[in-house]
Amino acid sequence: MRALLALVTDCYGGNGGLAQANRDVFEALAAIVPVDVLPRLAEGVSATPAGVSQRKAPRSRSAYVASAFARAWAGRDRYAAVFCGHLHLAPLAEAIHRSTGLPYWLHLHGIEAWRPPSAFLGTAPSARLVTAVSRYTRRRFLSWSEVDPGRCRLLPDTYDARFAPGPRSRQLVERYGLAGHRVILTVGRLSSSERYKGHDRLIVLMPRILEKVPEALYVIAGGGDDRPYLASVAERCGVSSKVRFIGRVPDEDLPDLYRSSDLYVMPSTGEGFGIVFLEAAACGLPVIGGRLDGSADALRDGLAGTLVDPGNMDELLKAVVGGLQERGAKDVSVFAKPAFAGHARALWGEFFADRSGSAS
């Protein structure tokens, strides 16, 4: 059986949504094709599942390019295709395709694909298959790309089965001082380049939320360079005691953090999809997201959560206050691992079976 060479920014040993999304794809495909992962940024290599191997990340960009070409050339009779896990790596995948003849699969996550990335790729990448995590990302990509729409398919993100309803964690309630509060939660990297996620909008809204729900507490999980800015917004609004920064939460604690909260809110304007919406909803939380980006796909156009215009503070306030009174989990099982894996394998069979020798 021929294998898949995967070029990604991050994967095993990495944190964040991109690394998780890559792992989900490869674990789905590993049942039908061996996957050889070459990450650009991973500092270490964690254990990989059966059928997946990961190389150590080269130290520099030039070393990464050289390593990718060397592996592609050495394995051009072994590999059925190249997986390109980020649009910024597409020029490299395109060059390998032109040099070796290996077809490639380009996977799009979100904002990086909403406008032409560089002159080096052009408007017509020759990927045999392009997948996008949401309708919004697909639409924005096709608005500038000359790729045949029939080769640009949807492959929404998924979530792990460990995210499921359960009791509050006494340990986390005590650790983060959540007792007696109605907890509004946002999980994500605090980056000055990603203010579109809307942390500051919710902080600005907290005085009005507290008028209606005095026991409300906004918990922000995640680390990054934008924490000082967000803390200054909280201070300026007089709600520093009602906004709690808890830093990056270990992956193993995330399900309990969701279960120990009352409402998940991320009023983003630049989300490609939003795995965190699925995780929160799967744990039984009411969820609020923006209707202007890929969040609408994760929330199933309102079936799995409440969609708002993130710029409309009155609408967001009404949704938050209502969400804190809401009970009952919404169904996101359509995004569960079995459905995701079947979808990914079907795409492989449709577009690459002629080279892999298997359509299963």
Contents of the next structure:
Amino acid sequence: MRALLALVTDCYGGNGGLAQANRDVFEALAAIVPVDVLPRLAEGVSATPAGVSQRKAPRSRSAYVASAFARAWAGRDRYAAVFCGHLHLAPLAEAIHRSTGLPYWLHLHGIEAWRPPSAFLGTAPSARLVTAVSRYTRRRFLSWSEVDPGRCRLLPDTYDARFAPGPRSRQLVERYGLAGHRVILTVGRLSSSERYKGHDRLIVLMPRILEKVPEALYVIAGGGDDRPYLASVAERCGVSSKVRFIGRVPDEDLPDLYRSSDLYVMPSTGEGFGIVFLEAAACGLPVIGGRLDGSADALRDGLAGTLVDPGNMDELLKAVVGGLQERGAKDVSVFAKPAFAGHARALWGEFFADRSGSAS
Amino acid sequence: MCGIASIYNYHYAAPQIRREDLRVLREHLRHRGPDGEGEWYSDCGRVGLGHRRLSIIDLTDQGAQPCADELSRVVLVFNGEIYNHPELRRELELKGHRFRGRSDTEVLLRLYLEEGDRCWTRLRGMFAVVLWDARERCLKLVRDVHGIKPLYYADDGWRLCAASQVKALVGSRLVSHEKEPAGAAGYFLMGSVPEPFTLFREVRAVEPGQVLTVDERGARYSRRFGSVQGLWTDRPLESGAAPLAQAVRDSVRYHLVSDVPVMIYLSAGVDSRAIAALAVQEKSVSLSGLTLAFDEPGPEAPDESGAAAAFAERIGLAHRTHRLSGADFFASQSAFLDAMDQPTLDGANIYHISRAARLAGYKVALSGVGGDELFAGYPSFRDVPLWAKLLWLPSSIPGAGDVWRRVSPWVRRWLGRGSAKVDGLLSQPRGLTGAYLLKRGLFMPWELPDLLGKEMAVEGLRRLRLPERLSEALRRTGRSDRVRVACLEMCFYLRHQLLRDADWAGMAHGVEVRTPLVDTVLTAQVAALNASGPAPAKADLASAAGLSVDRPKSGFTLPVRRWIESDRALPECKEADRKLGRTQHWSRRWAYAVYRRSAR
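Swap state to the form predicted in complex with its partner chain from the form predicted on its own:
Let's see the whole complex now, leading with the same chain.
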């Protein structure tokens, strides 16, 4: 059975959302096709599941390109296809395709695909399959790319089974001082260059929220260079004591953090999909997201959470106050791994089964 | 002939469909089917089919749609007519199929159940079909080979909505309103929006002669069952070519299958007269002729009513003339442009004659559209190959195109005549495609930034790739110029302009316009005759119908020019005058006015 050569930024050993999304795809495909991962970066060493092997990350960009070419060229009869895990790697996948004939699968995570990247050579990559995590990302990609829309499909993010309802964690409640509060939570990187997640909008809204729900507390989880700015916004609004920055939370603590909160809010304008919505909802939290980006998919057009116009403060206030009174989360199990894996395998079967020598 | 609509929330993450969404979509097609409505939803709640009915065959409830078999294995909605449905029915009955009514829809359903996707090549007619196959758990969208009937879809990655008209999809608010620059660029280059593009990025036309299959993974073309090029080049006729007279007579006879009276749109030209002459020999259905005449005839739109009436009397066809005045035209101008599904340079003629047909109580009409493409009636059949040869050498000289583009406006000014298209003589691709773009071109590519803005024009031309699309249409068409120009005319001008106009303009009044000269069997017969002997021409069509070619080719035109230059013209016409200048050809100003109106 021929294998899949995966060109990704990071995967096993990586901590970010991209690494997780790549791992989810490969674990789904490993049941039907061996996956050979070549990461650009590898932060640590991590075990790979059966059917997936990960190569050592080359030290430099040029070494990565050379390694990818050498591997694809030497293994052009061994590989069925190339998986390209980031749009910025698409020129490499395109070049490999042109020189070896190997078809490639381009996976789009979000904001990177909303505008043509300057380094992108041409706007019509010969990708046999393009998957986008959300309708919004797909639409933005198709607005500049010449890829046939029929070859551009959706493969939404999925979430791990460990995100499930459970009791509040006494340990976390104590650690972060959550007792006696109605906790509004946002999890995400605090980046000054990407202020789209809407932390500042929610901080500005806190005085009005506190008028209606005095015990409200806004907990911001995540590290990054934008914390001083957000702290200054909180101070200016006079809500410093009601906004708590808890820094980056270890991955293993995330389910308990969700379970120890009352409402997940992220009025973002730049989500490719918003996997955190799924994780929060799967842990039993009501969720609120923006309707102008990929969040609409994670919230299933409002079935799995409340969608708001992120710039409309009145609408956001109404949703937050309503959400704090809400009991029980909406069902997001449709995004759980079995459906995701089935869909990923079906796409492989449709587009690449002719080369892999295996049934889908 | 009807309006069809569907919604399929195919992706596993998508919620169930909302019934009110399908109803809203369907009601945007109400004008296409005033006689009834229907809807069907799958048990899984993810598929909905909607229908507006114009009853023509089997006027009872048995002909209602959506149409399902007794086990609901297959459910379909269908727009068009299957002219050979009686013989297909007999064949299916011999195989044990039992029918509830007499409709062609039920025959289509049973034929699909019997033969699956092989059935599409068995159909003689015009059709756009959406069917749900519960056995394969997939939705299929299918159009006839010529693309006579329209079918558009919008796929957002979760949900695929389909409808007979672009305006229904966009008006339903179920699809993105983001503009498609390629659609706008194509319109200005050719005078109609070239498929698969529309003016909206998410909305596309289903490819004629192909099956678009949608399942839980998404939408893809799963089968090509025919093409215009294939009709001209691939299809061996088992029994050899029939005499032309028999082939045309056959097509006319098939196109008369109807349970309601049939109107013939009659001008003084060969195509419509040939159809009328052959139709009156069939006694199967009540027939009448209709000619549009103008209160203010002129050289570009002569009054043909006298000649048409005399001809009708000679062949024993009941006939009436509808006189259209400038006042009528102005009174209906807004309604006409609002009914227009996609901007088009043409359509006023068929809109007004269909209105007259409906007022006379008719809902089926035969039109001579397609005759010029099939029998090489256009000057393009002579000019395009000639221009291609003449321009080959000068176009090969590096830089000649740019130099000529700079010089040509001065030459035109000095001569005091000549179209702006002349500037592009040496700037088009070499060969037939370039010559065709010149012949059929309305504006030249370098004029688009003025009309659309630079960014949209550049993006539109890049996405449209019109020369490449024309070249694609010429692949595997052999060496015959006649066949190659016929393929271009049938795949572009006929499909994107004439047939689209016949559809929306007829359906705006609930009139089904049938096209006996756009027929797969007839095209294959003419192709076979063309391959085995002298190319069939208009004179042969005339003699096949027992006519003499006693007058030069006449179009079916309206004096639109005088009307749009009137003081009573729409504000968009005045805007076009200001934008382009009154010295520009009226068709360019009209095209701009129509586009501005559609972009409101």
